[in-house]
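To begin, one chain is listed below as structure tokens, in the form predicted on its own.
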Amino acid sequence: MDLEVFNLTKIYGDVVALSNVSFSHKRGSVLAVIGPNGAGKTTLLRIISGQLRPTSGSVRLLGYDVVREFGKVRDLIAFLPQDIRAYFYTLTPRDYIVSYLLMRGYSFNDARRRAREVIGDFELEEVADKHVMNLSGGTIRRMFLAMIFAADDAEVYFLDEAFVGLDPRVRVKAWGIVRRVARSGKLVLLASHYMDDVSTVADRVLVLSRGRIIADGSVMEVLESVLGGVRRKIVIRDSPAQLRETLADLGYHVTVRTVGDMTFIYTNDVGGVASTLSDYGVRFEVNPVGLEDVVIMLGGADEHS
């Protein structure tokens, strides 16, 4: 496999971010990972790309161990994180992937290429040469998508919430250019928040909570997995007191997660919950599930009625 993770273990003081996660991954294919605010995503491809040394546990990449053999290792990597600014706002799109490059080993010339061809995969063109302070963040983020994608040395790919900031359009531009770079032989690892992104780009989806894993597989086997078969979901808004109990009473099983004024029902017997709220005159929709609901239903101790 091309990327081994064993009994991998991240402590901070009394935080256990992650807790003797194991799995394998092999090149040529989109992994996403996915879970609730804390669920030690973000820790994983930190350790994984060797920026963050594990408490316990061992991570191969590529053969190498990304500890022990971090040189080798770097040259293999491109790292977008979640959190990365344009600190050098008179620098233009241009001039920020180009530098990447030169900062990779390119020669001037290979930078210069690269960089026009990733201007036009992520339809740059028109800002290529604009100031950054000038651009918008969506902008700026489209900017670091195609500095990190110049980089076609790399075998791996992180991703952290690459997406967010992008519109639509460029978003789904943005998807095609990850599974095209992943169907090329590379390793791509993505962590969001956004299940859209999910959906459409992994080919195969780990479900992180309190730092372990609790799902794996496919996009529908996770769903099977998390939600038990549960194919829609009842969407209240505003819904009335006492909502659960009066369900309960009546012998329907359910699962309820309420997330500020919005309340999710999930039920194998949708058809018998609807006809119910519709006697009692409470407003509802009747929507698919989806890899959002496997995050809300992870989000909070379980509500069973």
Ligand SMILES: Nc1ncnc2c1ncn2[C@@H]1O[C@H](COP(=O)(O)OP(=O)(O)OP(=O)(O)O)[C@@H](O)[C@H]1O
Contents of the next structure:
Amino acid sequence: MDLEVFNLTKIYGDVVALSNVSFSHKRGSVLAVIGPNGAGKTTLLRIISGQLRPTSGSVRLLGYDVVREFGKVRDLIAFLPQDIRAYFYTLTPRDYIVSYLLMRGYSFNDARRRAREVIGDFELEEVADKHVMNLSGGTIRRMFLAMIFAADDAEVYFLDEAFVGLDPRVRVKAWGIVRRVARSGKLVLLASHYMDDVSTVADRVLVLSRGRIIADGSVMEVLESVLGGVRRKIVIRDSPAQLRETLADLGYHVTVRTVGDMTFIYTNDVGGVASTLSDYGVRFEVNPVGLEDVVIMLGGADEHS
Ligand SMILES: Nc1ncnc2c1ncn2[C@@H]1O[C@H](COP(=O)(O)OP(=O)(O)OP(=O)(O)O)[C@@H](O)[C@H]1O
Ligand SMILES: [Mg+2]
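Structure of the form predicted together with this ligand, given the form predicted on its own:
After this comes the whole thing, all chains and molecules, with the earlier chain placed first.
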């Protein structure tokens, strides 16, 4: 296996960020990690890429131990951090991309050529030679994506929330590039809150909750395992008080999640619950479930009924 994660645990003070995480994975595909804020996604990516030491457990990436052989690992990966910022305001996107490639050991000519290619791939031609201080936030994010994928010497790409702030057109474009890179035999590991991105690009999804893997598989498999066969949900915008109790009293088997003033009801008896809600004059919508429901479901683990 190209990636072997064995019994990873990471403890920060009294926070258990990862707890006994183990899995393995092959190159040539996109592996996505999803889960609520604080679930441990960034911690996992940083440990796998050798930037952060685990409290216990180990990772082998392309045959190298990421802690003991970090020097080897570093040359094989490209990492886009969640909190990356463009600090050098007077550099241009082309400068950023070329400098990154020079630091990776590309010759100046190769770096220039490769920068030209990704500037085209990510449709950055018009801004490529403008100072980043004059660019929009989304354009800067796009520049960093281009910079990471410019590194065609890497075997493993880490994207931590890389699609934040991209407009829909650019996102679709980026999906194509991510898939193409994976199909060329590389491994792409991403953490994302955008479930459209994950549903579209991921070959495999790991669902993290409070530092543990609670589901693992294709998008369909993960939906099945977390939502237990529920295909549709009922969404209520301004939910009446005692809704949950009422439904439970009527004998419906439902899982209810409240997020602000929205309520999500997951049940196999959508018809029954819907007609009861109508009887009570409650307005609602029925929608198909998606990966976002996996995360909503995890949001309040104490909210079962
Ligand atoms: N340097 C640190 N020191 C202390 N605690 C940390 C540190 N980094 C992360 N944590 C904690 O570890 C847990 C996991 O954090 P992590 O950043 O991995 O989550 P995440 O899944 O990436 O969240 P998000 O969706 O917000 O990006 C959280 O409880 C966080 O507060
Ligand atoms: Mg994170």
